[in-house]
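What follows is one chain in structure tokens, specifically the form predicted on its own.
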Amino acid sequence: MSDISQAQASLARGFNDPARDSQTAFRALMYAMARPGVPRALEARLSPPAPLTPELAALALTVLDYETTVWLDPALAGEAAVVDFLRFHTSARLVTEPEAAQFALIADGSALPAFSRFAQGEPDYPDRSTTLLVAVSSFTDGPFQVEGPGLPAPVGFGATPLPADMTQRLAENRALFPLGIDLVLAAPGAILALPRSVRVREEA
């Protein structure tokens, strides 16, 4: 077996059915973006190299391709198996500067970098911003409330782990609208989106 064949054989597998599985993940992502703060089920039948979670991997394999740039947090970038997995299955270009990335993958929600480190978009092109895909361990019904487009009434949400100043970060991000980053949290079996258009406050 050639060196290339051996390297490919050692890679974790991607989607079993790339077309169907990526469509399923994309629909879950679109639903989550349309209903901010509301978890959407995502069955990710993947076993990527740690610390890349199955849900984070499913999102990556869905939104990344050879035309996109992606930044990995130190936990992910430090694992050669993760880098090889993403390069092989997505062909995305890895960048070392957060502001140069269209997407950022973050394995530890508690170590979420400052939003200001990422591209915020431009007045004429607000879509030229970074979307953060962040792994968390679980979702809860509090201590935050989300309101905004797509929600007829405020909804409660929470996620663990997140930085202690998350409410302030999200408020500052909302103040930049239509600029700012979009955030997608990925927990075991589900994802939840917090686009820049929402307002988030702590429950009284």
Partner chain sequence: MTVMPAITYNFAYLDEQTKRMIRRAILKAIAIPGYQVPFASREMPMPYGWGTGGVQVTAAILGADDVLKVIDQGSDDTTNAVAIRGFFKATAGVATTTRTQEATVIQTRHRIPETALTAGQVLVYQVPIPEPLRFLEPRETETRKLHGLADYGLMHVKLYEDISRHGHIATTYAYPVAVAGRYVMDPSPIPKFDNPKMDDCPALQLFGAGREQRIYAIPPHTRVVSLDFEDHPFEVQRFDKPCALCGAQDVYLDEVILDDRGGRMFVCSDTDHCESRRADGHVGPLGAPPPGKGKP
Given for the second form:
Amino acid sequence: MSDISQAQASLARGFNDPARDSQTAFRALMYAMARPGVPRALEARLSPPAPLTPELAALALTVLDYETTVWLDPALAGEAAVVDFLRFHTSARLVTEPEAAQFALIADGSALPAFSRFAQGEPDYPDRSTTLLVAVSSFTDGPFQVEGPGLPAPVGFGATPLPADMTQRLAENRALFPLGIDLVLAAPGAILALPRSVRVREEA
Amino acid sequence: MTVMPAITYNFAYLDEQTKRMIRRAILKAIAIPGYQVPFASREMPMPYGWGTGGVQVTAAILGADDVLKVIDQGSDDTTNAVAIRGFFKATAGVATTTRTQEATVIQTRHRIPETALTAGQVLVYQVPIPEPLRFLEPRETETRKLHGLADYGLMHVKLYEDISRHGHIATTYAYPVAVAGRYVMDPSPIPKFDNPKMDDCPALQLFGAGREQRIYAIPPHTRVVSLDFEDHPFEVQRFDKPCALCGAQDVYLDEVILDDRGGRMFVCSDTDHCESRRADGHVGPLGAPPPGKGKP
Amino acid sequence: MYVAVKGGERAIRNAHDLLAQTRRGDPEVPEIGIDQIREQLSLAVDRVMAEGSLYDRDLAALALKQARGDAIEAIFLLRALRTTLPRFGATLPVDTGTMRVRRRVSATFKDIPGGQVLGPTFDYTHRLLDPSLATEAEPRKPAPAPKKSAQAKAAQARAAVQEPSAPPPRVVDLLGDEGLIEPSPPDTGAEPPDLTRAPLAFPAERETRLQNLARGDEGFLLALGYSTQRGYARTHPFVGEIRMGAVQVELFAEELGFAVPLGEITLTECQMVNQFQGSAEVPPQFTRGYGLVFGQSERKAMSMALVDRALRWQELGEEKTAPAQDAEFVLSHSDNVQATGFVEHLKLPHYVDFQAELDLVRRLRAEHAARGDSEPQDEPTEAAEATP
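Since we've got the form predicted on its own here, give me the form predicted in complex with the partner chain too.
What follows is the whole complex; the chain from before opens it.
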């Protein structure tokens, strides 16, 4: 067996049917973005190397390719198998500076880097910003209240783990609108988005 | 002898790479309502100006389970609508419909269906000129700056000039709107009659401009306000008569010339709406009752 | 009772059948072969490849046949295919200095190292229709007979059937040795932009502009280039050199660690030499306008070089006075596939918007009449604007 096929044999598989699977994942992501704070089911039939979760891997395979740049948090960047998996299946360019990344993959939600470290967009091109894809372990109905485009009325949401100052971070991000980062949280079986357009407050 | 290479196409025509690029633009567009996201529009197998933007957006979101409806001028059977529907039938094998309620994805040119859209539906607009300021300022470098500064004085001046000249605003279609209190957006050349349908709409609205390489969006339940003035509030077209075929009031009507002696009638622009109403027994002044039903 | 017209699907199918029939023409006349188009309408094939941005003579010939000879329709067909093709990588930059030259002329010097090579050109032909082509007469074999012009005389020794073997030096490089002409921009090693993968944004750098012009409509560039000659951004151009011939295309294979030749393509390159007055920082010297096109198309390569030079006004501290200098104007309107689509989309139904305008004009007229003046308005209102 050659080196290349050996490496491929040890590599976790990507989408079984790329056209169909990535479309399904994208639609979940699109609706999640269109309905901020509301978890959307995502069935990720992937077994990526830890700490990359199946849902985070599904999002990565859906949005990343050789035309994109991606930043990995230390938990992911430290795992050679994760780096190999992403390189092989997406060909995305790994960058070490968060502000150079179109996407950031973060396995450890509690160690979310400051949003200001990522690209915020430019006044003429607010889309030139980083989208953060963050793994969490579960979603809850509180303690946050989110409102904004996409929602007929405020909805409650929460996720663990998240940093303690999450509300303040999101408020600062909203203050930059139309600049700022967009956030997608991925828990087992579901994803939830917090685009820059939302206002989030914490219930007393 | 010339041997031609075999030519094969992916599901929904576009290659996966292109779909990802369009999908990334769609996500940004939803996150920044009303902002025009540049995207690397591809050549499509139909001409620019004939819906390539809408077709690319539809191709990027469409899945095997979707039910697609395509309308042009509100009608499912205008030639361009037929051609685009046929394109997706052939390349994606998706189910198609003419019924607004049954569709999960509706691609449109120049109209919003009369039947209220619902959550989970996606309305994809074909857009010729996405920049609402384009006819006031032709330079992209300038209009980008104006959007960046949210400086829409130019647009208000233009609308106000209408008022001083005609006594009211003389823009009847592609009437500019403010989305979520920030970006001024061109709703594509829908008649301003349809503008109120964009506001607080439960469906996701995506706009694709292929030649101009822009994608923008209105998330569901987003505030969409047609620009106006306190002393000259926005108002929509009103028709004096109901639809001649189904008797519908408060819908957008097409004028149909019947002869060369000035004979004309007004009928629903939305053909599905009109047919559904007639199937339900509604009859207009010139309409025939459906088979098996008497005049109500 | 009124019955709405239906049957769009059938009408379209019938139109397509009619088109196929019309394309074929009189069935008594033998069907034209792709090879015949490729070999005998080679300049049409070249144009379709150049503006279609796809170098494939057979596919371009097929596109021309399918398009009934309409160049823009054929370009469109090729582009629509191109966009779906998988990409394996980018080739190394081609080196036109190593071109196997079939034609090469300079207007700036009487004789040049390597000689003037006229090659297959319409120049100096008398534009008299040749009835012998109506029959299947064999063309005369090229002989080393010189034409009458001074240029041709200088090239006499070379203007033979035999093509030169050693690659001739670029004429503009000879000027460069004396510092009389600005140097070619250095290769920064940066990945060049790809307009087919990233949207056009302004301000556009020269590499983006050149890429756009290389795909741009020949007629549009010709008119713009012509306008610079007539004083709309005059640049005092001289043809430093036009060369046409075959160059090697190579792909650097990561796995192998060296470049693999993929084959040869024919290119036309034009180096335009333009006068430049100099500025506070730069002494007077000549500047360059550059054109490069797939296949043989001097008209396009020269027009491109003129427009390229005009677009460099800012970098060279010149004044912007003319359309050919306006990058947003030029680059936004150069693509004939975009242009033809949008112009022709006016054929699509627009009756919904027209209805809105009808309603408005009626209302305005009623208001006008109510103001006591029953004369119809002379001045058209904005309602008369075309619907996008």
